[in-house]
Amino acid sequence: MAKASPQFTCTECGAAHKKWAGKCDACGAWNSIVEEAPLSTGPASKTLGAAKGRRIELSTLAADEAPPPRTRSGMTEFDRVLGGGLVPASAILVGGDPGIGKSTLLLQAVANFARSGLKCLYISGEEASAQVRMRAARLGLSEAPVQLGAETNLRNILTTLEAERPDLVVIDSIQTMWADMVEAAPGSVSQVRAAAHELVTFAKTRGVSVILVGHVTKEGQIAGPRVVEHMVDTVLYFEGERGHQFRILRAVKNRFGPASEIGVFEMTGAGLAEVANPSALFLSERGQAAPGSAVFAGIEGTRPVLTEIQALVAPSSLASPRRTVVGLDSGRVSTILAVLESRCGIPFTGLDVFLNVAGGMKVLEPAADLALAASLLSAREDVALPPDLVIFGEISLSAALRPVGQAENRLKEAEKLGFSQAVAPQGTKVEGGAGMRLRKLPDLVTFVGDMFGAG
């Protein structure tokens, strides 16, 4: 029997290498490549040929099955992101920056689930039980019927879960779990993969819902192998800027509900408070009309959210002017600047450009192109846009304006917040007639001439 060759894996990104190296070619991390034991030492064909398998039961696509039952936590924003509540035997992965509030959010959520009648366990691998109790006391959750444990040994955790048979267990965090059958350090790719596989398998076979907390890398991705994200049913990211009190819980994968759904929270001294109307919150600090400010009517998941895009354009003394972007896609910003210069004849050469989305919100929707261009032009020309104006639309490389979906929902949200006029692409279809003055424009050149008297 041929001896299995060793395997080398990067602990940062999970890339496989044929031999050890000091630097990972995939992610550029140093001293992150470790040797892993092969999963199997025998040929797969011989292993599969030793015994005949069992024939699986097949069904048609027309099979009529009831939707899975859900348990609501009472936290409307949390339930919204889950797709309407917690599904039994589901596996959920929650990631976020250190100190952003992941443990606070999940402690509040598990306390609410416990109060609703579920038997809940909270297993901490990063903090002692006394530290978790201190946080619970600060949040006013000491009386919640949640069972608490502090352990990192996966075998001990699974034995406890088998004996207790809870409805929901929170593992904080998956990177601290240690499986004694894997010869690697806790937090390594092999350990994270093995621990996640065992916990997800336990969840599916025993009907227990599992929430795994995951650390993130400096690029903002959940640390460890990407296969962990494929194992679980739902992947949530908890986002926010340390300088802002707003926190966004965003679903990037959900087998039981819509992806890209968001829940908005506000960090307070008593924990995380739900925000029922994010648009009003993100625009609450918006003062008088000023150059460089444009309101974008966006869609996050299934809900419309209005945000303010702020721009500052100033002469630069540098050979390469600065392009500082916060909350927007920097590549998209570069494209819009190129379209403005090439198609509209408005140069930004020799000018520093600073862009920001107010409130710490991240806007990645292409529908923000027109509002982004409007804020840039407003800042460059030092002309304030009307304070009751909202803007949305996608810009093509030819400077044409392309319509975007859910225009009626965007306009209804804007009208509810007191906006009376909107600018959108020419092909925008609005049914039922929103009570706003809507200007439909064919291209960016027309927009520049209509709003700024140039182009």
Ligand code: TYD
Second form
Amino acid sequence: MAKASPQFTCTECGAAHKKWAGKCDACGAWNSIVEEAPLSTGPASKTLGAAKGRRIELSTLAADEAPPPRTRSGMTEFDRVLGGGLVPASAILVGGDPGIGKSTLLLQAVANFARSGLKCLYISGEEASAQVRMRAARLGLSEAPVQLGAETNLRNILTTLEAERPDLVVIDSIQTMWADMVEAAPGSVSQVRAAAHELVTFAKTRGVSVILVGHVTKEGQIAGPRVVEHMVDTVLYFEGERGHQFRILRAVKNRFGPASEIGVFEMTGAGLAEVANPSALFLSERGQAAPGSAVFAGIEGTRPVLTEIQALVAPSSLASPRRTVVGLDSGRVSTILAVLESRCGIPFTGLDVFLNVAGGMKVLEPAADLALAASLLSAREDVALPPDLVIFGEISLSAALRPVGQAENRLKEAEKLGFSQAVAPQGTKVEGGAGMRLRKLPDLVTFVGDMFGAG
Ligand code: TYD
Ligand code: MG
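Can you give me the structure for the form predicted in complex with ligand TYD, which would complement the form predicted alone we have just seen?
Now the full complex is given, and it begins with the chain already shown.
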């Protein structure tokens, strides 16, 4: 048998490489490739043939299966991100930066599920039971019927789960789990993969839901949550900015519900509080009409959310001026700067550009293009936009404005928050007269003329 050659794996995305490289060409991360023992070296990896397998049962597509029964935790924001509650035997990954509040969120969620009648286990591989109990006391959850364990050995955990047969188990975190059949350090790609695989298989065969916590890692040796994304049914990321109390739980993949749904929370002294009206929260820091500020009427998952896009444009002393973008797609920003320059004749050469979404929110919808352009123009011309104006629409490379979906929902949310005028692309379909003054424009050039005088 040929000697197994060493294998190199990216700790960011899990891609396999033949040899070491400084940059992973699969995900673009630097210094993330490490050498790993090959996973399978047995004769099975040669050729299987049609010999020894068991014939599997096949069925037709037609089925009248009922939708899965869901259990709600009662935390509305959490339930919505799951797609309306927890599905039995599902595997969920909750990723996020260390210290963002994952353990806090899941302890609160698991306590609520336990109160709604599920048998729940919380296994901590990072903290001692006493520490988790202290957090529970701080959160006022000491009375919740959650069973708590502190363990990192996967074999012991699986044995316990087999005996207890809970409805839901939280594993905090997958990087601390250690499977003794894999010869690699805890946290390495092979360990994290093996542990996740065992836990997900257990979930599926025994009807237990598992929630895996995964830290987003910044450097080399520890595998990140992306390595297990493909194994689970639902991938949630818990995001937020340090120094801000807002936290956003975002579904990036969900086999049981809409992806890109968000739940908004606020970190308080007594744990995470749900934010029922995120638009009001994201706009709460808005001062009086300032140049560079534009309000975007967006859709996150199934619900409209208004956010403020802020731009600052200043003369640059650098040969290649700065383009600093927080909370928006920087590729999109470059495209819009190019469209403004070549189609509208408004150059940004020699100017530093800073863009930000207020409140630590991330806006990735193409519908934000027009609001983004508006904030750039408003900053560059030093002219404030009307404070009661919301904007949405996609910009094409020819500078035409393209209509986007759910216009009516966007306008209704804006109206609810006291906005009275909107700018949207021509062709935007609005049934009935929303109580807003809506201007529909064909292209960016018209918008510039309309808002800032002759462009
Ligand atoms: P934690 O849930 O431990 O983060 P993670 O599991 O993602 O690493 O949360 C850590 C932070 O949250 C810590 O800085 C303290 C803060 N926090 C509060 O502000 N209020 C609270 O009630 C709790 C429990 C934590
Ligand atoms: Mg934690």
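Positions refer to the first chain, counted from 1. Throughout, rigid core stands for the largest set of C-alpha atoms superposing within 1.5 Å between the two forms. Remember, it's a predicted structure, so these values are computed and weren't measured experimentally.
Core-aligned CA deviation for Met267 between the two forms: less than 2 Å. A movement of the C-alpha atom of Val227 reaching 2 angstroms or beyond is seen between the two forms when the two forms are aligned on their rigid core.
Here the rigid core is superposed, and Lys19 then shows its C-alpha moved by 4.9 angstrom between the two forms.
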